[in-house]
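The chain below stands alone, shown as structure tokens; this is the form predicted on its own.
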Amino acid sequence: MTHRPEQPYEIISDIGVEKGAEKLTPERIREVIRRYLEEEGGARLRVYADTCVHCGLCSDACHFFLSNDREPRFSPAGKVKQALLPILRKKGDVSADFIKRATEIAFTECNLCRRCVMYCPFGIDVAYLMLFVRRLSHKLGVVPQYIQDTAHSHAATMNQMWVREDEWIDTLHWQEEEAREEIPNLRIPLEKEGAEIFYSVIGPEPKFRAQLIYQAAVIMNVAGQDWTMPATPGWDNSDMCMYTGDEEMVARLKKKHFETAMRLKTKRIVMGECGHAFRSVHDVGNRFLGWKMAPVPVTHAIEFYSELFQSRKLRVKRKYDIPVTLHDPCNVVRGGGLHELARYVIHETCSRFVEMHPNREHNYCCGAGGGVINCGPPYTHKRVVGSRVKAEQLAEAAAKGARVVIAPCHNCHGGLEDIIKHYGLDLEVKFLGDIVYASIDKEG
């Protein structure tokens, strides 16, 4: 759908924004946001706010901009103007209407990407300023249903996908005794104490993607690596709360993670294949918690998989051959720096790599992180349209051979197979760990 200034915007009937909106009166919205804004709207807030003069230098940096034909609403400095200014400027005096519209601009047409702060001259960050607004609809109670419910999961069960204590002790058996039929001595050590490693992974893992918990076995074992896994909550190191603005959720749920690693007395965490649980656990949530610093240090899959490879301790028995390509998780690679490391691995296990354009910290986030897969179907279609841009570089990818894209997160996944389904590309989406798994000397 073509968006124009005259045309109505496109009408996305979502529960949880419908009931929590009508809950709302003028007087409930002008005290939430007036005591919103004296408790945590600080100078921070203002002077972005105040700074921004929308010159528009951040448009070419998003790609809802680009792939909804320039329409100017979409720029992320329109997205600002829309959605926080009026709030700031009428002090709260706005309807229920407007936080409905300016819900659905800050959770499903903002990836919080932060792209465009690398263009803005003043180093603006818009996806502060929408996650501002996304704890205020959190605090109306106003969110997108599906991204809710797994907010709900979380603060009920300390993992995002509903996965009791006894069907993830379960899947970690399952997945042993499948991999001891490739390595009959392999074990996935549970309540280790005093272990080098804890390794953490997401929800989706036990409950969708069980052989990324079989493949890291392989791994850890492979490479005489000394590990561990709770058997207790405190597993999981995804944060969806982190993006509905529940602030004191993000809390609990980092001092659960980091007190589970402290309890098992490990000397760091290594973390799977995820880009928003780094950004939640590396460094959100140590500072929601007020520690200056991590209790313990934490090591995404992507730096693991290259210490591994360059301490030879893990060594290549036959380099993967069908062609690949790279794409650039937001959280790891804008936010933690580590696309040279993935680019490294990728070398040493692929036979022929093939660069997308731009690339690094200038690719194009994949519009699902930052929440927005996780808002659900009625925001589906709109996602991947959003995503033109995305589907034009990987179609330009393809062009040029590549038949595998590598995603080393799980957002990042879901998000590029929704893109390839719908604009019909010939790419495969696999895991950074699929590929050292597939290539590594499993006997040596």
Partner chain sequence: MHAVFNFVRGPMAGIAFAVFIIGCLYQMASMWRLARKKDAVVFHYFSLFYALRSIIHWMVPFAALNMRRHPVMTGVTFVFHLCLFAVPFFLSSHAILFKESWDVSWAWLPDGIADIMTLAVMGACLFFLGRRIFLREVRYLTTVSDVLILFCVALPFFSGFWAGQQWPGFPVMTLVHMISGEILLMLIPFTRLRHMLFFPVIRGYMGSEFGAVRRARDW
Second form
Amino acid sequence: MTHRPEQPYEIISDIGVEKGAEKLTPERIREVIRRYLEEEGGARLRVYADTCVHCGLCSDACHFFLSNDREPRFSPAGKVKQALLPILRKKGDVSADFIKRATEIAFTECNLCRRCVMYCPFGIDVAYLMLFVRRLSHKLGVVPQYIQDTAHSHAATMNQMWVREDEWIDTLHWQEEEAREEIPNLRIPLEKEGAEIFYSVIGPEPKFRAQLIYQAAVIMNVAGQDWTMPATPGWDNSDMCMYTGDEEMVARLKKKHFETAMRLKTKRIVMGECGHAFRSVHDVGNRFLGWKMAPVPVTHAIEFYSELFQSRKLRVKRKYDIPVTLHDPCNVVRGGGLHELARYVIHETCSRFVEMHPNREHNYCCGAGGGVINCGPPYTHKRVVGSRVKAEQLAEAAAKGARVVIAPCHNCHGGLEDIIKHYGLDLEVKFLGDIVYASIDKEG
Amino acid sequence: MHAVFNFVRGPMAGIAFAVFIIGCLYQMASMWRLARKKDAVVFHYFSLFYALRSIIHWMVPFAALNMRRHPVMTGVTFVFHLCLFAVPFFLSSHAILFKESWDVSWAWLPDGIADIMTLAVMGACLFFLGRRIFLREVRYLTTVSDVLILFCVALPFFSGFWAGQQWPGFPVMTLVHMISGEILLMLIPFTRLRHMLFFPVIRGYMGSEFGAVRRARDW
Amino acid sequence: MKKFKILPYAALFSVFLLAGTMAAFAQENIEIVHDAAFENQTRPPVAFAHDAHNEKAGIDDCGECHHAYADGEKQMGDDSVGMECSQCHYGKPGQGVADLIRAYHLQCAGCHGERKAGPVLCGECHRRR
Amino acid sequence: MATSGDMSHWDWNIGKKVIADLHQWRKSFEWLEEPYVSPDGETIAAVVRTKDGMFSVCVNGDLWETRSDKIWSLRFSPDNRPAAFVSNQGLWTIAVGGRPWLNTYEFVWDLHFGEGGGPVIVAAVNKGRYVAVSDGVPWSQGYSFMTGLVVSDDGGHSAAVVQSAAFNPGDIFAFQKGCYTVAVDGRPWDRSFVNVWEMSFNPDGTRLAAEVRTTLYDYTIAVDGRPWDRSFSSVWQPKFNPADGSVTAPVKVKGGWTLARDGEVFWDQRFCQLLHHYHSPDGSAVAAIVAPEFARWSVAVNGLLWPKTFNHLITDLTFSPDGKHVACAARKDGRWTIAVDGLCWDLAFDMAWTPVFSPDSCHVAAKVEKAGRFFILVDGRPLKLEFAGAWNPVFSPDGCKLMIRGIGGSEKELSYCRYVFDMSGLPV
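Switching conditions: you have the form predicted on its own, so give me the form predicted together with its partner chain.
Every chain and every other molecule in the complex is listed next, the one we just looked at coming first.
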């Protein structure tokens, strides 16, 4: 085997990783890793790690690999080889420098998008393995600063953005007031016990994108929905702790969220357009708490909009006539099968739709998901470089005439906006809700 | 010669089969026990329908997108695995050995076809070796054991073919064939070759998760 | 474990023995093992020098190879010279030839293996040209 | 559950009272929010918008005198006073019985009541300083951050998680040193923690226990600021045993969840999950919502499992006054029902509310909903009443009568009515 020297990688300076690793000793690394291998390293870890035959067929699944000129260390199995296998082989006898590198790989070179699961002949879940590495990084206290700060926000405020209790309610009041200019009798019902729908959003909505709450309120009111939002913590369905490996916090956050919906005796949770939050409430957080499925049924916005159109509760007044394309977010498509419903809603609301290729379950990741964008500015460059194939895919859709890319996920929004800016594409990113809001008949 | 032959034909064959079967059962059982203990959730999400849906999609050549993206690899892989299973069981000599030992018999392949299939296995091994050498992403992942395993797989076919052709030194090659075949059998449960055991397990589990929980396809 | 001792290549040898001791041709030196039941031969036929073999193997009693069984018991002093092996060793439907091959192999190679003498590997008897 | 001490003075005469015609309300106001009903059932109130575009509260048909730019969180106190947050010119306060407090704040929220006529407590913020305010009196000390306000049963004490040390945005290492503590009646504990979450007062409000995290990984319970010696991989809300004052909490140890008491593991059993636990009023028994295995839910009373399990969830666990019975709402195969002492009522609904025990612990009543219609169940049987809206049934102090509050009743019209039935004369 003649190994061509691999491209050198640049170590990105991140205070969370650097300072965290300074505190490590070989003994501590070994002790922590062995403990969690013993306690949590189960059959999945063993079977996934042992079964991989190193065929490399997963490589083509990964946008990092494809975008970095097929650089082998970016292939899914290549990341497992670098970040996890030495830990297993040496039973935790690895250096602090190794942990730093493994942390960077697991946190910033894998979006946990699970595309590779569909390319591996065995269906080995590389996202699971990367999450296991993140779990160890968390337990070792070596986590990129920005996402760790977000996890701290979750812990202190039960939301992702350090939004205080009063700020949350005040924002809802403010959006309600704004929306009343348009729909005079619009209401955002707070704490309405027994409402049919508990509407939940992610922290960045009240913080940065309050107009989404406005639009959701308009849609709810126009469609005559019996809904409510809580005036207590528990309103945020997002979950960066899921991506830092702090599973105890995941359970705590989801418990708060689900129990807030239960306290209000609502029948289901309808959530805004977020992907990772959907993953968190649909098939992660509930499991940490012992619930097989979400204890309160969860409906993603895509599904909810399609329901409202199907039941004719929403009617289109004028179709959106700028050509649109659709980015299928991993967590609601590979993770929720909502791709056809999204197309249905687009079909109802838009006059011109351009498919991106690949699409549906095979769509390329936005590069931002899995907490990668949440690791913050130190990794932005690497992230957009690692999304070159996404840029090419977007450019192709743009060449076919698309001017707007619909991304029904917050992280995808951030990721796509960065890509569009970096690669100078002529596209605007919108939520499905933006389109629905713009096209429906608000007179009811 | 006769002593070696008798041992290889007799006790060692028995040991090889026993190690293979018990080893596989042990691996499956220990995986099962570990899953029960630490991954109990996986059992709750297992869905026979979606497990089979996924397994079948990945057993049919070119049914998965990634197979279509790599047609040569897919073709070679399917031929390789097919021959790898078919030749040991359906080669006339082997079938007769089973018949002699356990008095069970089944249809066997014409020797000419079996020869071609044997060559196919060896060719596939060469192809895989080539991938490991020439494809960067595969070379990066390749370990010494990956190459050794490839060698271990190729050897019984190579020696068996040699013996079958009665090329010079074939009696020794016959013994090499028998011994390497038995070693290969014993290696299956304890090396990466056990991927044959875990393929349906992982695929079935991921198929269940993708189908029943995530309502998506995984091929 | 005894069952494992038999190699297919032992087929050769048993073919020698059986064929060689067939009563009708007892005095001739049979050169090729023949049985009418073998229609399509998968492997090359097995050459067998009847008298030379028996001399070398020290076999005097025809019944040793041309055995005769009654009620599952080998009949000492009796033999089956003159019969084709397939008259007995052509058993279950669909498995006839396999049964016959098995009988030949057990007879020839089985003995070789036990005595640690004579060919046991496939190619040692089923010689290609 | 806060209860009024004065229930015996309520009108327990058998019969039906029509309190308000909501149909009429609907005609009078272009804006009518969902109504709330007083514990004694005599009053119904809703936020309304008046013709001048201002907001007010309609109480049994009469409007509050004050008009506001905005009103929210209308609730009744245990002694039957309607209260709500009201705002004028961007300043907020709370109006109780229609009378706003004199102090105003930039914002007020999180409404709490003390039992039976006790104080009204809210969270409030002014100029970035957060306080709790009890009957208009704020804590003497404000904080830069406050969350999770709790009050003692009688409303005499309040506590909240507050920030005890400042840290810059993104300073994850300062955060991990511990910047949060609990302020009880405005005074902070002298020890800080990485995080503090759910808290519980003891029955007389003199002690407080809280879930804390001392590092990112070590969870334990702190009682009056002192953490337990032992830490766990996770914990849930602690509770005081009303009899002996010991503190219990669900904790996660190797092998699963169990119950701990005063820092030591208390139950032998290990569960996949132990979400909530409750002490009986006399402190003799403790019950918990547990998952004996993944995706199966049940109730453990003193560590002993109900044989029945539910595959979705169990909520609203409640002890009978004598501590001998436990009831809960449970969901199985997507439908709700009520379970008492491990036995399931053989009825399925779209939603079920906290079951209510009679004072003598002999009867259980519950409010349920199916297809948008509300029903009252008593001891497993539905009453022959159907409502468009209803509130939890209330037993008389002697347990002989049952009060039902509902909108619509058997009639088509939208009247809010209050019924009192003799337990022997229930409309079944």
